[in-house]
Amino acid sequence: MNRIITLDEFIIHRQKDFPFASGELTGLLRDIGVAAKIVNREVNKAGLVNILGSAGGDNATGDEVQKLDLYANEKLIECLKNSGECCGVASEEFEDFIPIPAVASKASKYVVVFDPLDGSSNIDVNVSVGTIFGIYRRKSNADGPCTLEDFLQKGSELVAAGYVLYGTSTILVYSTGRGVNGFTLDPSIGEFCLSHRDIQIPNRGNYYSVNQGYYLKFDVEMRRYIDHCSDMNLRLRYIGSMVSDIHRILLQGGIFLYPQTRKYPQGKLRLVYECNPLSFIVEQAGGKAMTCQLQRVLDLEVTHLHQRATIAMGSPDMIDEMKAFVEKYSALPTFN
């Protein structure tokens, strides 16, 4: 029988692969543990207490904001601020980054970037939402706040990105540009444990994820290149919660798209808060992550806290095939 391996454990023996390693990331991640595990004891009872339905209005994307939205949103921040390893956190919720003051004159050197409750729409009918963070090395003197410029970097520029899943078990899955790795959260003592170790996505999966509802919306490649999914018998998966329809494509293979609409010519994912960190993952597990302009999400420049942006990620050789429609049948130029 393997010994168990709890996160903690893991991430103070991986410590050899931060590049600046000498403990604030491994505190920072282990933050990140602690507010997922107070998030999914009110997840795993919203039923029971007044905190399913509307806060009433709109997050800084224009989202309405629900309950448990707000709580995770808090409770990531309280968590992030005990130990002083954070100097500022930027948060889907709200419209501009947080700084954090220093803990014993600690000079913290990372910022936080999360959404709190991916998929919080689908709260009120039990169905899987998670939470998703990036974590970057401040660009800003260590000595005073942080500024927007830490918040503004590229994808490349992560030094840790992860997701915490809050279905039939809760999983946390993260990379420090190392692999990937997941750990099973285990009720009975309250731990994180490693669970899926050295994760690699399959080259190609049976699955392709999109919101076929806006199928006469999208540009024509993505028309095409929808229907060629379904000529090739994949199954359609749309949980309408990116954590859980990336999890399911980490794990078993195929693609995940969310193109431009009309609605929204931009693309409707956040950049800074989903994109990046997902598309991280996803690389690190060996998948590709591109936007639906054939442009590398990583390597997109950052302009604003709230940037949107279209994406295709997952199995390789799937994301080539898709890169091939928008080649053949886009009227508009692309970027390799």
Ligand code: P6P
Second form
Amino acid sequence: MNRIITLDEFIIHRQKDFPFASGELTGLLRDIGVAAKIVNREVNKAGLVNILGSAGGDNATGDEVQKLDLYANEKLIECLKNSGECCGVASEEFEDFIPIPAVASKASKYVVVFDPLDGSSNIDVNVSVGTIFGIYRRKSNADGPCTLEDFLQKGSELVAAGYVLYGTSTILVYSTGRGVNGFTLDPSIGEFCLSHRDIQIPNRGNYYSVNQGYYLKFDVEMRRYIDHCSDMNLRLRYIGSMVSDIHRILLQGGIFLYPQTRKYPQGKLRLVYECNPLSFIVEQAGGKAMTCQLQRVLDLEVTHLHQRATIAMGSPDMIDEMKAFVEKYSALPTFN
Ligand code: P6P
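Cool, the form predicted alone is there; where's the form predicted together with the ligand?
First the chain shown before, then all remaining chains and molecules of the complex.
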């Protein structure tokens, strides 16, 4: 039986990969792990929280019972504030970024973007949800507060990214640009333990993941590719919780698509705290991530915190096939 390697132990051990690392990123990743454990505890009581929530009363610890995604948002910010390693956060839950005052006047180097509880509409029906995070090195002057430019960086500038999937078990998957590793929470010891070392996405898989309900609203090239997936007898798996759909693809191969529709002409999913962090992970695992106009997601210019993007990500061979369909059938110019 392999020795248990905890997330903390792994992060500290991997710090050696970065010769000039001074421990700030290590501290930040560990604090995100703590937040994940706190959120996990509440997500696992979702049904009860919903009952309590309807009473509008306070929970056992005196906190006003909140919607879980706001709860997750609050806990992530609390943990990041206490870390002293983060000078600002941008969350799906807030219109603007939030500067974090220096702790003991320590000039912190990093900003964090996150979707605190992606897919939270699934909570009421007990379907998996996830936290998505990305870490950037600040670009603004270290002796002042963070600025918007710290958050409007391309995905290719990410220092680290990851997600937490609150599913049949709770797993934290992250990368600092040296491969992807997954850690499953062992509730008996309250630790995330290494369970998926050096994840490599299969070159192709038997699944495609798209909201088939929008099929007639997709452009012709996307409909032709989706028809091809069906002709190839691939299996459609779509949970409506991006972290769950991407996690399956990371482990078993496949392709995830969210093309443009009339309702979302730029795509629905958010670039900063959904597409970029997950694209970083998928590429680090050997996969590909591009827009449905064939631009590499991580190269996209970021102009707004809540900017949307179309997305196709997953197994490299399947992305290449999708690309061929877009080039063949698209009436619009594509980026090669
Ligand atoms: P639709 C959840 O709201 C989310 O942001 C992603 O997690 C998910 O992949 C997508 O939207 C689902 O969107 O339009 O298919 O319901």
